[in-house]
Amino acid sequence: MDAQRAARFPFVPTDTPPLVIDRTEDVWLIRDNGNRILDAGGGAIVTNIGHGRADVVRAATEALGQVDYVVPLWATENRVALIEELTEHWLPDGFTQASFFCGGSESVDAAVRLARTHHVSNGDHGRWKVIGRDVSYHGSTLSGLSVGNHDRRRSGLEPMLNDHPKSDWLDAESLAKVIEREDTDTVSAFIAEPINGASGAAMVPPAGYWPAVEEACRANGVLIIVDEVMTGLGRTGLKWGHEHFGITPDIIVGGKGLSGGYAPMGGMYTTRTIVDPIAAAGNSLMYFTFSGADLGCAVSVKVLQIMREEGLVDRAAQMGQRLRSRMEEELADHPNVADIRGLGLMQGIELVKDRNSGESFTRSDEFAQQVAMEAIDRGVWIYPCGSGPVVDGLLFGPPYTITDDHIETIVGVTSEAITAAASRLS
């Protein structure tokens, strides 16, 4: 594709035309010029079973040949099959209720509405606030941006956002203080990722954080929403990221890994304890037009089956350990690397201008973006990120099918890309 034609794609025009991807295969993104890019970011931490799986394509073809659009209120074979697959093999005990959407942002929006509707149905009309964290990201809807706090993605939109309270992202004791300050009877829920993704570059919370959060929420009748859009369905080496911390949420939000990138899908999961009061009060939860599309459900069933049959959750844990080990060997002493962290195949690197002083590059330098561009030039895609105190970070979320050779390429290119970007900015 010529550059002039490709330049028609960006909604906001830029001086640089976008990359053109001609096809995808295994762990590779193949450009229109034939060059191959190793998908170390899994796109946007999405791809889990790898690209171009023929059995997924067949499942999608069969589904589309049988059912196209059906309103979200009605059952289809694939919709019910996906609920059965999830409740029998993936969701925690007691999580029997599932609703599907077109992605993580929609799923978070639905979870926020579900928490509020639950309280209203119980007669607690004053509970509406959703406490988030001061470093967080929960999608691009106005509700998601309101309960989250990704400064780059909220920029300029602040007057349109509800001023939901925030707790310290690494201090569990601050949550109890915020609940007390806001008045317990006004707080509906607390929302957080088990491990910060796009906002914190795979920041794992300190020991004791999540149990303390759960204790504060239970003591005050506050629902716990875990945002597992990135961390769910095997990404961290367990089925769900919150399982690493031994907590029991009230609502789980999932997204990216549900369909492995083969269809736009997200999910929200909960228990009868949450939905029974809604039914008893005669209330409901409004859907989106394309919620739970039959095609997406069929694809998701096949993706989840492949993960089970091939043991890919365990593989994510094993390959994540290898990736982390190689990163620490090669990058732990790099002058522009402040920290390496994460779980499973969700690993992150925090970048700085000077490791010794902790000084960051300025926001306008867009250092993480520069590193990602240098990596692409060397044939590897890494997901740049950062918000608040994490000015620049890199996220790694490759397919669970990567090999040791792929890991060597990822680590080698990452080191070269960081050095090259830092040298150019200096």
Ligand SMILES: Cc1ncc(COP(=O)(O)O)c(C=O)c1O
Contents of the next structure:
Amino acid sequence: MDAQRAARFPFVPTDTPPLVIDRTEDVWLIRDNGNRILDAGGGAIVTNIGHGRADVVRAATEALGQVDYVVPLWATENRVALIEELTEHWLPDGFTQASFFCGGSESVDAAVRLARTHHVSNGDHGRWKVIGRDVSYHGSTLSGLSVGNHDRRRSGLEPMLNDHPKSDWLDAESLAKVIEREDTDTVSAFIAEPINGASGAAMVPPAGYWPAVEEACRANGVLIIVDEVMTGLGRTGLKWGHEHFGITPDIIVGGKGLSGGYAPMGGMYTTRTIVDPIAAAGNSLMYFTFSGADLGCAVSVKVLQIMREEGLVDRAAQMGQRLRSRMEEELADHPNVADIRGLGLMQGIELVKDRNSGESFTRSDEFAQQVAMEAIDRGVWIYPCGSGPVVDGLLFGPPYTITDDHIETIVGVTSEAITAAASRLS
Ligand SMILES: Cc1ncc(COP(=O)(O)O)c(C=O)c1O
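How about the form predicted in complex with this ligand, since we already have the form predicted on its own?
Below is the whole assembly, all chains and molecules, this chain first.
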């Protein structure tokens, strides 16, 4: 595609035309000039089974040939099959209720509404606040931005956002204090990612954090919503990120890996304890027009089956360890690397200007973006991220099918790209 045509694509015009991807295959994004990019970011930490799976394409074609649009309230074979696949093989015990959406933001929005509707149905009309965390990311709807705290993505929109309270991200005591300060009877839920993704480059809380959060929430009638949009479905080496911390949430939100990127999908999962009062009160939750599209459900069933048949969750754990140890060997002493962290195949690097002083580059330097551009020039896609104190981060979330050779390429290119971007800035 010529650059002029490609330049028509960005909604807000930019100086450089966007990359044009012609084809996707296995772990590769193939450009229109034929050059291959290794998908170390899994797109936006989405691609779990890899690209171009014929079985998924077949499932999608068959689904579309059978059923196209049906209102979200009615059952179809694929909708029910997806609930069965999830409840039988993926969700924690007791999570029998599943509802599907077009992505993570819609699913977060639904979860926030579900928590409130549960309380209202119980006659607890005062509970509406959703305590989030500083820093966090829960999507870019106004509700997602309100309960999250990704300052770059909220920037300029603040007056429009509902000012839900925030707790300090590593500090469960701070959550207990916020619940008390806000008046317990006004708090509906606490929402957090088990491991921070886009806001903090795979920040993993210490072992005691989540159990203490659970205690504070249970003691105060506050529901726990875990946002597993990024961490869910094997990404961290277990089925769900929260499993690493031994807690039981009330509501799980998922997206990204549910369809492996083959269709726009998100999900919200919960128990009868949460939905029974809603049913008893004669209340309901409004759907979106395209919620639970049959095509997305059919694709997701196939993606989840492939993950089970190929043991890909265990593989994510194993290859994640490999990626992490190679990063530590090659990058831990790099002058611009402050930290390497994560679980499974969700790994992050925090970047700085100088690791000795801890000084960051300025935001306008866009260091992480520059590193990502340098990496693309060398044939690897890495997801640049960061907010608040994490000015620059890199997030790695490749398909669970990557090999040792791919890992060598990722680590080698990352090191070169950081050095190249840093020397250009200084
Ligand atoms: C933790 C988390 N929640 C919610 C979202 C929003 O999902 P989506 O972009 O599919 O709307 C994201 C997206 O990156 C995410 O990482």
